[in-house]
Amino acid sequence: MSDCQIIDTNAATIGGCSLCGNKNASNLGFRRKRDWLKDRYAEGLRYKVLRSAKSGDIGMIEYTLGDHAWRPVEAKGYLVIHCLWVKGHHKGKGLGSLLLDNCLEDAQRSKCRGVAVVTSSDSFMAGSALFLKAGFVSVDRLPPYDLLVKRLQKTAPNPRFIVDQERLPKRYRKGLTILVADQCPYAAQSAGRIAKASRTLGLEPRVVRVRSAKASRELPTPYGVFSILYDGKLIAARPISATRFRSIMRGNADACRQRVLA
């Protein structure tokens, strides 16, 4: 689209931008995401908005240095993409490639080893097609998640997942625990829905805010910014609806009853 430009944001300008498609400044997730971004710029994070003169903000890309990535990956010297999004009816017009090329150019200027991204068929993460088309390759996999990389330095070591699926479940062995980071503006809303739904089931949830990149890399899922644990078991690795949560809990109750009857 000829009327589009990529806007590089900073702490002073981010408040006037759409955040991952969310424009409601009174929304809790929007406010937390905005404040989260303001704290991240000093670490080298880049949040770029694709803005159309006619349609406003229609896309975005967010990435940061590997040492500060809010994904459980080891990617020193790489840029790690957190999110790449283009608004629904603007897809298929090369705008995702435009945002990705801008990131790759940034990596080259900064003499980074390359660019890495965690992809999934899940709607909360970017799919792999755009990246594979741009020359990325899969270097690690934890289904349904793939770690894709485009190396800019041929001798650079590949990034890898560092997901520990036992550490936090052992820490939260009893009850319901929701671990949520402000990196995703939709996570706060989901956490609130799950907490409300859990109380209707007689559970008092523990909501733990994930406040650092290091803490996010300790979550037991490649998504890295949201997890639900119940009695030491991971039952959801991304934001889910209250309906889906209740279905999962019914499944857990049924499984318990079957074990008792066996």
Ligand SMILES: CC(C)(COP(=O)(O)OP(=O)(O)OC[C@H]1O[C@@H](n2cnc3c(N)ncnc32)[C@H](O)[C@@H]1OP(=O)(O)O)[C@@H](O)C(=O)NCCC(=O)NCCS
Second form
Amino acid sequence: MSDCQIIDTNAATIGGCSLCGNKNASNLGFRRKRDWLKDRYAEGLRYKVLRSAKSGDIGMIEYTLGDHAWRPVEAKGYLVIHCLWVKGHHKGKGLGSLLLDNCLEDAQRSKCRGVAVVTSSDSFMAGSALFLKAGFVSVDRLPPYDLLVKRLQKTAPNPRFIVDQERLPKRYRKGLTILVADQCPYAAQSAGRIAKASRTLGLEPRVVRVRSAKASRELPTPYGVFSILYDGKLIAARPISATRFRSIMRGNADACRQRVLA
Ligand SMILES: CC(C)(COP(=O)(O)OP(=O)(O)OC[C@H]1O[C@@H](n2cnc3c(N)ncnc32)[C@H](O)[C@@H]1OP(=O)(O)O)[C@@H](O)C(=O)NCCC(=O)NCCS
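Next up, can you give the form predicted in complex with this ligand of this protein, since the form predicted alone came first?
All chains and molecules follow, beginning with the one already shown.
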């Protein structure tokens, strides 16, 4: 652990950092995430890299002020953690806790109401265990997502989910729509794979870039970064593989066929 330090990034230094384990500067998701970050620093977003002298960038934490969070939560006055990640075999050595403590210290210093985070029992984002151990409690739940908070001010109102599961599915009633924000460096690639796979199924997808925190908070899922809608129904709420997409579409077609036959 003494080999590691937490580096606070800014618009001038972010280009040289690994972004959530992605350091390929020619990758579209990497470039979009880097540019997205450059636009966010002025809003108060912090992207901190855990750098090992021996192994390079092996972890990160990203958080921002509640009003600017790219998650559908009402969390005014809180810091909202977007992502916490530690690389493969470096897990289980206290590094995730180190990054989280750094964020909690920041919240204390800046006199925030507390720190909130959306966790998931699904494997693509941090689970709740580490946060619960650090004194967070669950204040809202939309399975498999949990909204956790560590309040620093006793009388502060708890954050809550503000997920509207109906508005966007109603707006995109027909065909396949992929909504994707640059907050996740893996989302662009997933959107591209799904668009390609959908064309092999004879569908022309509509790909919508989610370009603001407000728009990301309108997504019909607590993970305000990625959604796939098909004929007005949410069929995926996170980046998925083309294989998973095809299997979901097969399941949809089977369900339709059964309804017709019934
Ligand atoms: C959640 C995550 C960040 C935790 O990171 P971590 O470095 O493994 O966390 P820690 O080592 O601090 O804590 C994990 C466990 O190791 C224990 N531990 C081991 N050695 C330790 C040490 N020296 N000091 C403190 N804790 C230690 C902790 O007590 C904790 O125990 P628990 O499993 O009983 O809760 C990590 O598992 C991860 O990256 N998961 C994937 C999240 C993801 O997908 N993020 C990307 C989407 S944004």
